[in-house]
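The chain below stands alone and is given as structure tokens, in the form predicted alone.
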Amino acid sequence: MSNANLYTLFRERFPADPEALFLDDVGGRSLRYADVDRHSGRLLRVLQQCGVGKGDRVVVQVDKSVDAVSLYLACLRAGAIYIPLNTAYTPAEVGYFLSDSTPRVFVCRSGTEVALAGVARTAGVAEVLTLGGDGSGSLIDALREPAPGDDVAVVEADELAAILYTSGTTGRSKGAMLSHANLASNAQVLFEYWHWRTDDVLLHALPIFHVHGLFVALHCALLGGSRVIFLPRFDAATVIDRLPQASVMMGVPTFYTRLLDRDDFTADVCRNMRLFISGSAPLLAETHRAFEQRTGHRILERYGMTEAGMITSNPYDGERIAGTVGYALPGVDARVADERGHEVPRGETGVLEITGPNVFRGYWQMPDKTAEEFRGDGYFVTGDIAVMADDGRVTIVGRAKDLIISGGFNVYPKEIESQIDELPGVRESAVIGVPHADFGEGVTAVVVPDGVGVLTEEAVIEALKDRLARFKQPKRVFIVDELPRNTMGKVQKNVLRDTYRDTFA
């Protein structure tokens, strides 16, 4: 029986030279391909000693590092289900994810285990480990142990490799279940579609707790046996310094606007670059044009989501049109449909629906929600409003569910509104996204006080600091007498977006 474990696919593509660099960590330690098996194998043994086996969940909230990547690969080898969490999530938010996913092991950053131990206990998690070398339940101590062997769990193609949580419109986050086949098919398609070369060098400045940085960027590099310039975070000066050594860069629109803000970002800096890719949020047409004028490169914009990885892409060869997200990737069928799932004529607006080997297996422990999001013929309803041209090119024109994308992160208003509405002095609230030059959209709250005491913008912002991850916290709060409503009593968020659209101008 063949093994569908994603790790076996990566291992088959390791370069012939075992001394070739995989992760070139600008901050210190690097990882050669010769070390990948050994490092992930040692971490695998620790996981096994903790009782982790096929199908067990491992929740991970750690900083970006070489060792964090090795831990991900160790989870694949164990046949475990890897669940990465945004490092900005508060203990209260982490508690929900632990309770919902019921992991065998929770791995957190050194220095946070004391604060999170109680949260883990309440959620029934028996094993809390850290990734730092502090000697107290540290996974890195395992790297000093002898190599454990060559084992990779045998899995079927549809067995789960990961669960990624995506915020829900009702305030409850949903765990999107991704199989080994989902991830493998998407990686292989992108590798071919973007003409990945054996000598490519990827500049990696994205976080690795979501699809873009972990699955899209690192999976392509692993399939190419490529070197990755591994930055702990995006810093424009560091990126400019390292770009001449790279050939591919993936980023969110904020990366490109910040580079364009600097006079030392020039065409010469990009002299060895083959491809700039943008995603996770809409790229403004003016940014696209300004980038081409400065560098001579047309950014390739693509479109994806947690539930399906990458769905569409502008072509590698062919016209990359600003404001569009290109064509459905090979193997992906896409249609623009009305509310009943019937395809609308080309050029008309509707909701984008998709099917293909990349589409997730459903939401963790939410069969009813899963059923809601799929049509009877198997198409997944993305919730994004789109137009498809006669030739199949897709343009995303809006979002059906009030989603805010700020700095490349998904923010659902309902979750924030629920927290604001619980605050003393608040009668009701509405949260919207408005244009922001740096983040794409800035989270903005409009709040109606209950008339008891004095409610201020500063008080609301301060009260939310420990309740919500930083990227979800409103950048501005406006106190008003009432919210605009239609004749049915529904809050008119379109009116609010228009009223406050120049807030960050």
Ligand code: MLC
Contents of the next structure:
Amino acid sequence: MSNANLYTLFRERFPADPEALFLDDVGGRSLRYADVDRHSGRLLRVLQQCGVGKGDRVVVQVDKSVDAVSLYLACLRAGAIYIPLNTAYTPAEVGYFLSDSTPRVFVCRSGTEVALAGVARTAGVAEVLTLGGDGSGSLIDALREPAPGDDVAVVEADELAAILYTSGTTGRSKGAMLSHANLASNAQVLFEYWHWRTDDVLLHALPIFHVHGLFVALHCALLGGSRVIFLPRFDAATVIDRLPQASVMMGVPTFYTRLLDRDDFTADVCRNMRLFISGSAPLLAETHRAFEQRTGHRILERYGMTEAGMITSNPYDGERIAGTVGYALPGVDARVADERGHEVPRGETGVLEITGPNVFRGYWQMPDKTAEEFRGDGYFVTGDIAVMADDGRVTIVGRAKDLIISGGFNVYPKEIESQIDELPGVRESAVIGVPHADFGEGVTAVVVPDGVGVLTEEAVIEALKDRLARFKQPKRVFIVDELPRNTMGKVQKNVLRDTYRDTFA
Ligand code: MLC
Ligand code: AMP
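Coords for the form predicted in complex with the ligand, given the form predicted alone:
Let us now look at the entire complex, which starts with that chain.
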């Protein structure tokens, strides 16, 4: 029987050269392809000793590192379900994910295990480990102990490899279930579509708890047996320093605007680059133009989401048109539809719906929510408003879902509004995204006090500190007498967006 485990696909393609580097240079540590099996095999053994087997969840909230990548690969090999969490999440937020996913093991950053022990216990998590090399309970310390496992669990194509949480319009995060086949098919398509080469060198500055940095970037590199310059985070000066050694970079639009803000970002710095890719949020046409003027490179913009990996892409050889996200990827079928799921004529606006081998298996333990977001004929409703040209080229023109994207991170207003509405002195609130030169959209709250006591911007921001990850916290809070409403009593967020559009100008 053949094994659909994604790890076997990667392993088949590791380069023969024992010196070939996979991860290069994060904090001075590297990982050769020749060592990937052994390194992930040791972590595999530790996971197995903790009782992790097929279908068990492993929740991971750790800093970006060589070991973190090995832990992901170890989970694949165990047939376990990998659940990465944004390192910015507060203990309160982590508690929700642990209770919802009920993992066998939770791996956190060393130094946070005490703060997180309480929420882990409440969620009934048996093992809390760290990757830290600090003694007790650390996976890294265990690394020195066990002989590496060399097994790779046999899985069916539809078995789950990962659950990635994505917030919802109801304010409650949903776990998108992704199978080995979802991930493998998308990786193989992108590898071909973007003409990946084995001698490509990927500059990797994205976080590895989201689709973009974890799957899109790392999977392409693994399929190529390519080298990855693995930076702990995006820092424009470091990126400029390392770009001359790279041939491919992937980033969110903020990466590109921050690079353009610097005089030392020049065409010469990009002399060995083959491809710059942007996604996760809309890239402004003006950024696309400025980037080409400065470097001679036309950024290739693609579009995707947690539930489906990559969906459309501008072509590698054909025209990369600013402001568009290109064509449905091979194997993906996309249509623009009205609110009943009927396809609208080309050139007209509607919601983008998709099917394909990349589309997820549903939301973890939310069958009703899953059913709501699929049409009867199997198309998944993305919630993005799009127009499709006669030749199939897609332009994203808006969002049907109430979502803010700040620096490539999604923020669902409902979640923030619920937190603000619970604060003493608040009657109600509305959270909007308004243009922000650095983050694309800046989270902004408009709050109506309850008339008892005095409510200030500072007090609201302070009160949210322990409740919400920093990137979700409003960068500005406006206190107003009332919110604009339509005749149905619904808050008019478009009016608010207009009123506050120059907040970060
Ligand atoms: C950090 N902060 C943010 C923020 N990131 N605030 C709003 N939005 C963000 N994205 C906070 C910091 O905590 C800090 O708070 C302050 O803002 C300024 O921080 P900074 O030093 O300027 O931020 P930095 O650490 O440089 O991070 C910015 C960034 C990062 C853009 C490099 O956010 C990032 O790497 N984003 C990539 C997100 C991503 O990978 N998305 C892919 C999702 S997958 P304070 O209080 O300290 O001042 C997906 C599917 C698809 O969407 O299609 O790809
Ligand atoms: P996430 O849930 O983090 O995966 O975010 C997915 C959402 O990001 C999509 O539904 C889109 O709204 C948005 N997105 C991703 N790529 C692009 C892009 N190139 N242009 C516009 N929006 C994008």
